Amino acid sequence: MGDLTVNPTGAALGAFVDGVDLSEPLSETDRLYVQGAFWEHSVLVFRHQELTEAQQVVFSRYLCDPVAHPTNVTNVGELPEICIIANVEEDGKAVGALGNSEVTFHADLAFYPTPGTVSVLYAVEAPNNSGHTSWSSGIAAYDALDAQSKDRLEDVRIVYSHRRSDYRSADPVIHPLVCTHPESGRKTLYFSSNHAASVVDEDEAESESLIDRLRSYTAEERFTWTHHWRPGDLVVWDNRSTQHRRSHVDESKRRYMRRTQAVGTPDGALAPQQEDV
């Protein structure tokens, strides 16, 4: 494994890789290593990395097989798998997504059928005072539960939408609630706050009340651990586990990130590819 380590945040998910250059191949003990890490603490940081778009892409093949962002038209990469996100302006147009605003809790695409199952995110250039993530474990959130609420909840399921008509599926997008994690078999809360629309076979007041409160529930202190960025940050997490916010952008400082994603379903395996440099 050589001098590969992973040292855990000390929050209820996350940890720090060190000792590993992602611009080149990892060794199969390394790999595996990776992966075991990635399952157990569901984010994973690696900082002081210089990566190209196709290492990164190579990278994400160690833990998923990144696909072209399905929402995204206008801020590719020179690779069709990266995503640009981004509050820079070129000619007057913005070559990344989200801009400066903050975005509230959320699972990747879980308005989509296949919603994201783990994201690759780069920092090549990241203001340190403003734009951090957060991310909540679902995990946690689910152990934390007492057997009568995890009784409740076993068999609940909730329609996703999103606000743009353009994203949204013709037919309802459903998802179990409590899911087992297919790598760890851990069970989880899998839920997006900013997505939730309603709870299958609920009158709309108690569907509005479960939302709520579960929207408050996950979003607790003791589930979650935010990142300050810096440039040469890549982190990867795994939507499935796991919801994340970011908050306001300094309109004064640059921020431009490249970001890989996968699909999937929230209790799916997935199947990695594996591919030379």
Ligand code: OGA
The other form holds:
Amino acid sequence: MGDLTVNPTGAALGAFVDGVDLSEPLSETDRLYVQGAFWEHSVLVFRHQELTEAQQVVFSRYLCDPVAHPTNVTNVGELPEICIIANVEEDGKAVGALGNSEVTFHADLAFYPTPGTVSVLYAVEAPNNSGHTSWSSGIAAYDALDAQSKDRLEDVRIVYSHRRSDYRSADPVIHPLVCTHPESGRKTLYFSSNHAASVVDEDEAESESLIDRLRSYTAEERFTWTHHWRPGDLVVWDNRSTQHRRSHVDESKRRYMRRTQAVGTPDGALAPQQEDV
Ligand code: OGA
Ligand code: MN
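Now that the form predicted alone has been shown, please provide the structure of the form predicted in complex with the named molecule.
In what comes next, the whole complex appears, and the chain from above leads the way.
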């Protein structure tokens, strides 16, 4: 393997990391370099990787503290930290989550008091003609606001909820919109289009209007970048500074991905239920 290099996509976020074999432990120097690149670019793509579940978990630990997926409890791998995202069925049963569906813009687990922070997705099998994943940068979206809008949005708080009632927390889940990223110190719009329900302290009309505007603003093409998967791709993203979406998957093709994830709060603050401890 050559020396590790980081090659930015040229879009608002994302970089390719080349010259590294993630089945081997990273040196301390490479680890620091990858961590720095991650906080800078929010999404990193490592191509041509051949990884076991255990090696994926080792890699995930360089950037976060992976946990078992809080909702996707049936589609798990051999290791508890691994969940399966796939359109594959065995004996008439889906072996993974999400199937072939299009998935609209979201930040993982935003409907939880401790939402997703870092997510890692590794393609074991993936078609190149469909199931593309796009990310949008909350940092670029914040930076592009004019001073008046930054002011208007500074103290906005959003209530999040999942369509499925069995995924909902007992208490309303509220996260600040403008967050300072705990690792990079950069300001970012933390937003999950898919799960945003209302704005705290706004009447219904203003709440709906602001959420609609945030949905379209954060999805603007200038803030986004799309990845076309190949088997052996490992992508890691930061849910605190990005949203992502996935296009529909061609049902005639197999798509089988392994995922690890970590949870925390968007701004690194203690979650309400932890403050009481
Ligand atoms: C996810 C997700 C996108 C994909 O794992 O959180 O949104 O490309 N997956 O399958
Ligand atoms: Mn997701």
